[in-house]
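First, one chain by itself in structure tokens, the form predicted on its own.
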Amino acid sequence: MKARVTVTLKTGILDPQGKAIEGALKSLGVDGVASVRQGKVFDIELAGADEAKAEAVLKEAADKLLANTVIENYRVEIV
């Protein structure tokens, strides 16, 4: 089974490696750009096909290591 953990700053804190890719993305040209916030996406494979047991794994994953849960907030997704 796979899954995708979607890592994001949480809205208020800020991002300067979002505010710089922002800037490199304007001074490439690139129009229409109003803001950028960086996160971070973990593609995994787990084994077996308990969904619901996958998912609880997960969470617990990331509140203890993948995610900053004090600045993060995390979405967790089978697909």
Second form
2 protein chains.
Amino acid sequence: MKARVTVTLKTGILDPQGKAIEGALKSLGVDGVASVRQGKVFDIELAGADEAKAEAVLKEAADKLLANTVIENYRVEIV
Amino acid sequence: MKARVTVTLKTGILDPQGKAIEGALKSLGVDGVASVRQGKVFDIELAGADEAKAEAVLKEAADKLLANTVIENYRVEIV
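Instead of the form predicted on its own shown above, give the structure for the form predicted together with another copy of the chain, please.
First the chain shown before, then all remaining chains and molecules of the complex.
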């Protein structure tokens, strides 16, 4: 089973990397971009076919390792 | 207008970061994960309301800066 975990910064947390990208796009002449925030995405292949179990495993993985839940949100999708 | 650009490694390109995450999950006792590949996600706010123009701007941004198209694929979504 394939799944995707998307990790993004919580609202209000500063994102200097996103700000740098905004600046770089401006200096490259890409207009119309108001703001950029960068996150991470994990494409995960799971053994077994039980969706509920898969979701539990992915949540455990996100809580323990993939996301820093103090400053980041995560979303789990089975693809 | 809000949009999301997702950048992932092309098939066949080695992902040592993903491999490290796999190993870390195993040693943390998270079972059932067969493979992990890490990518990047950019949440972008755009000025203006023209979807076609927004998509063109996002593609330009991805080609010029956000993705290395030699080894990465990208996908543009208007949210």
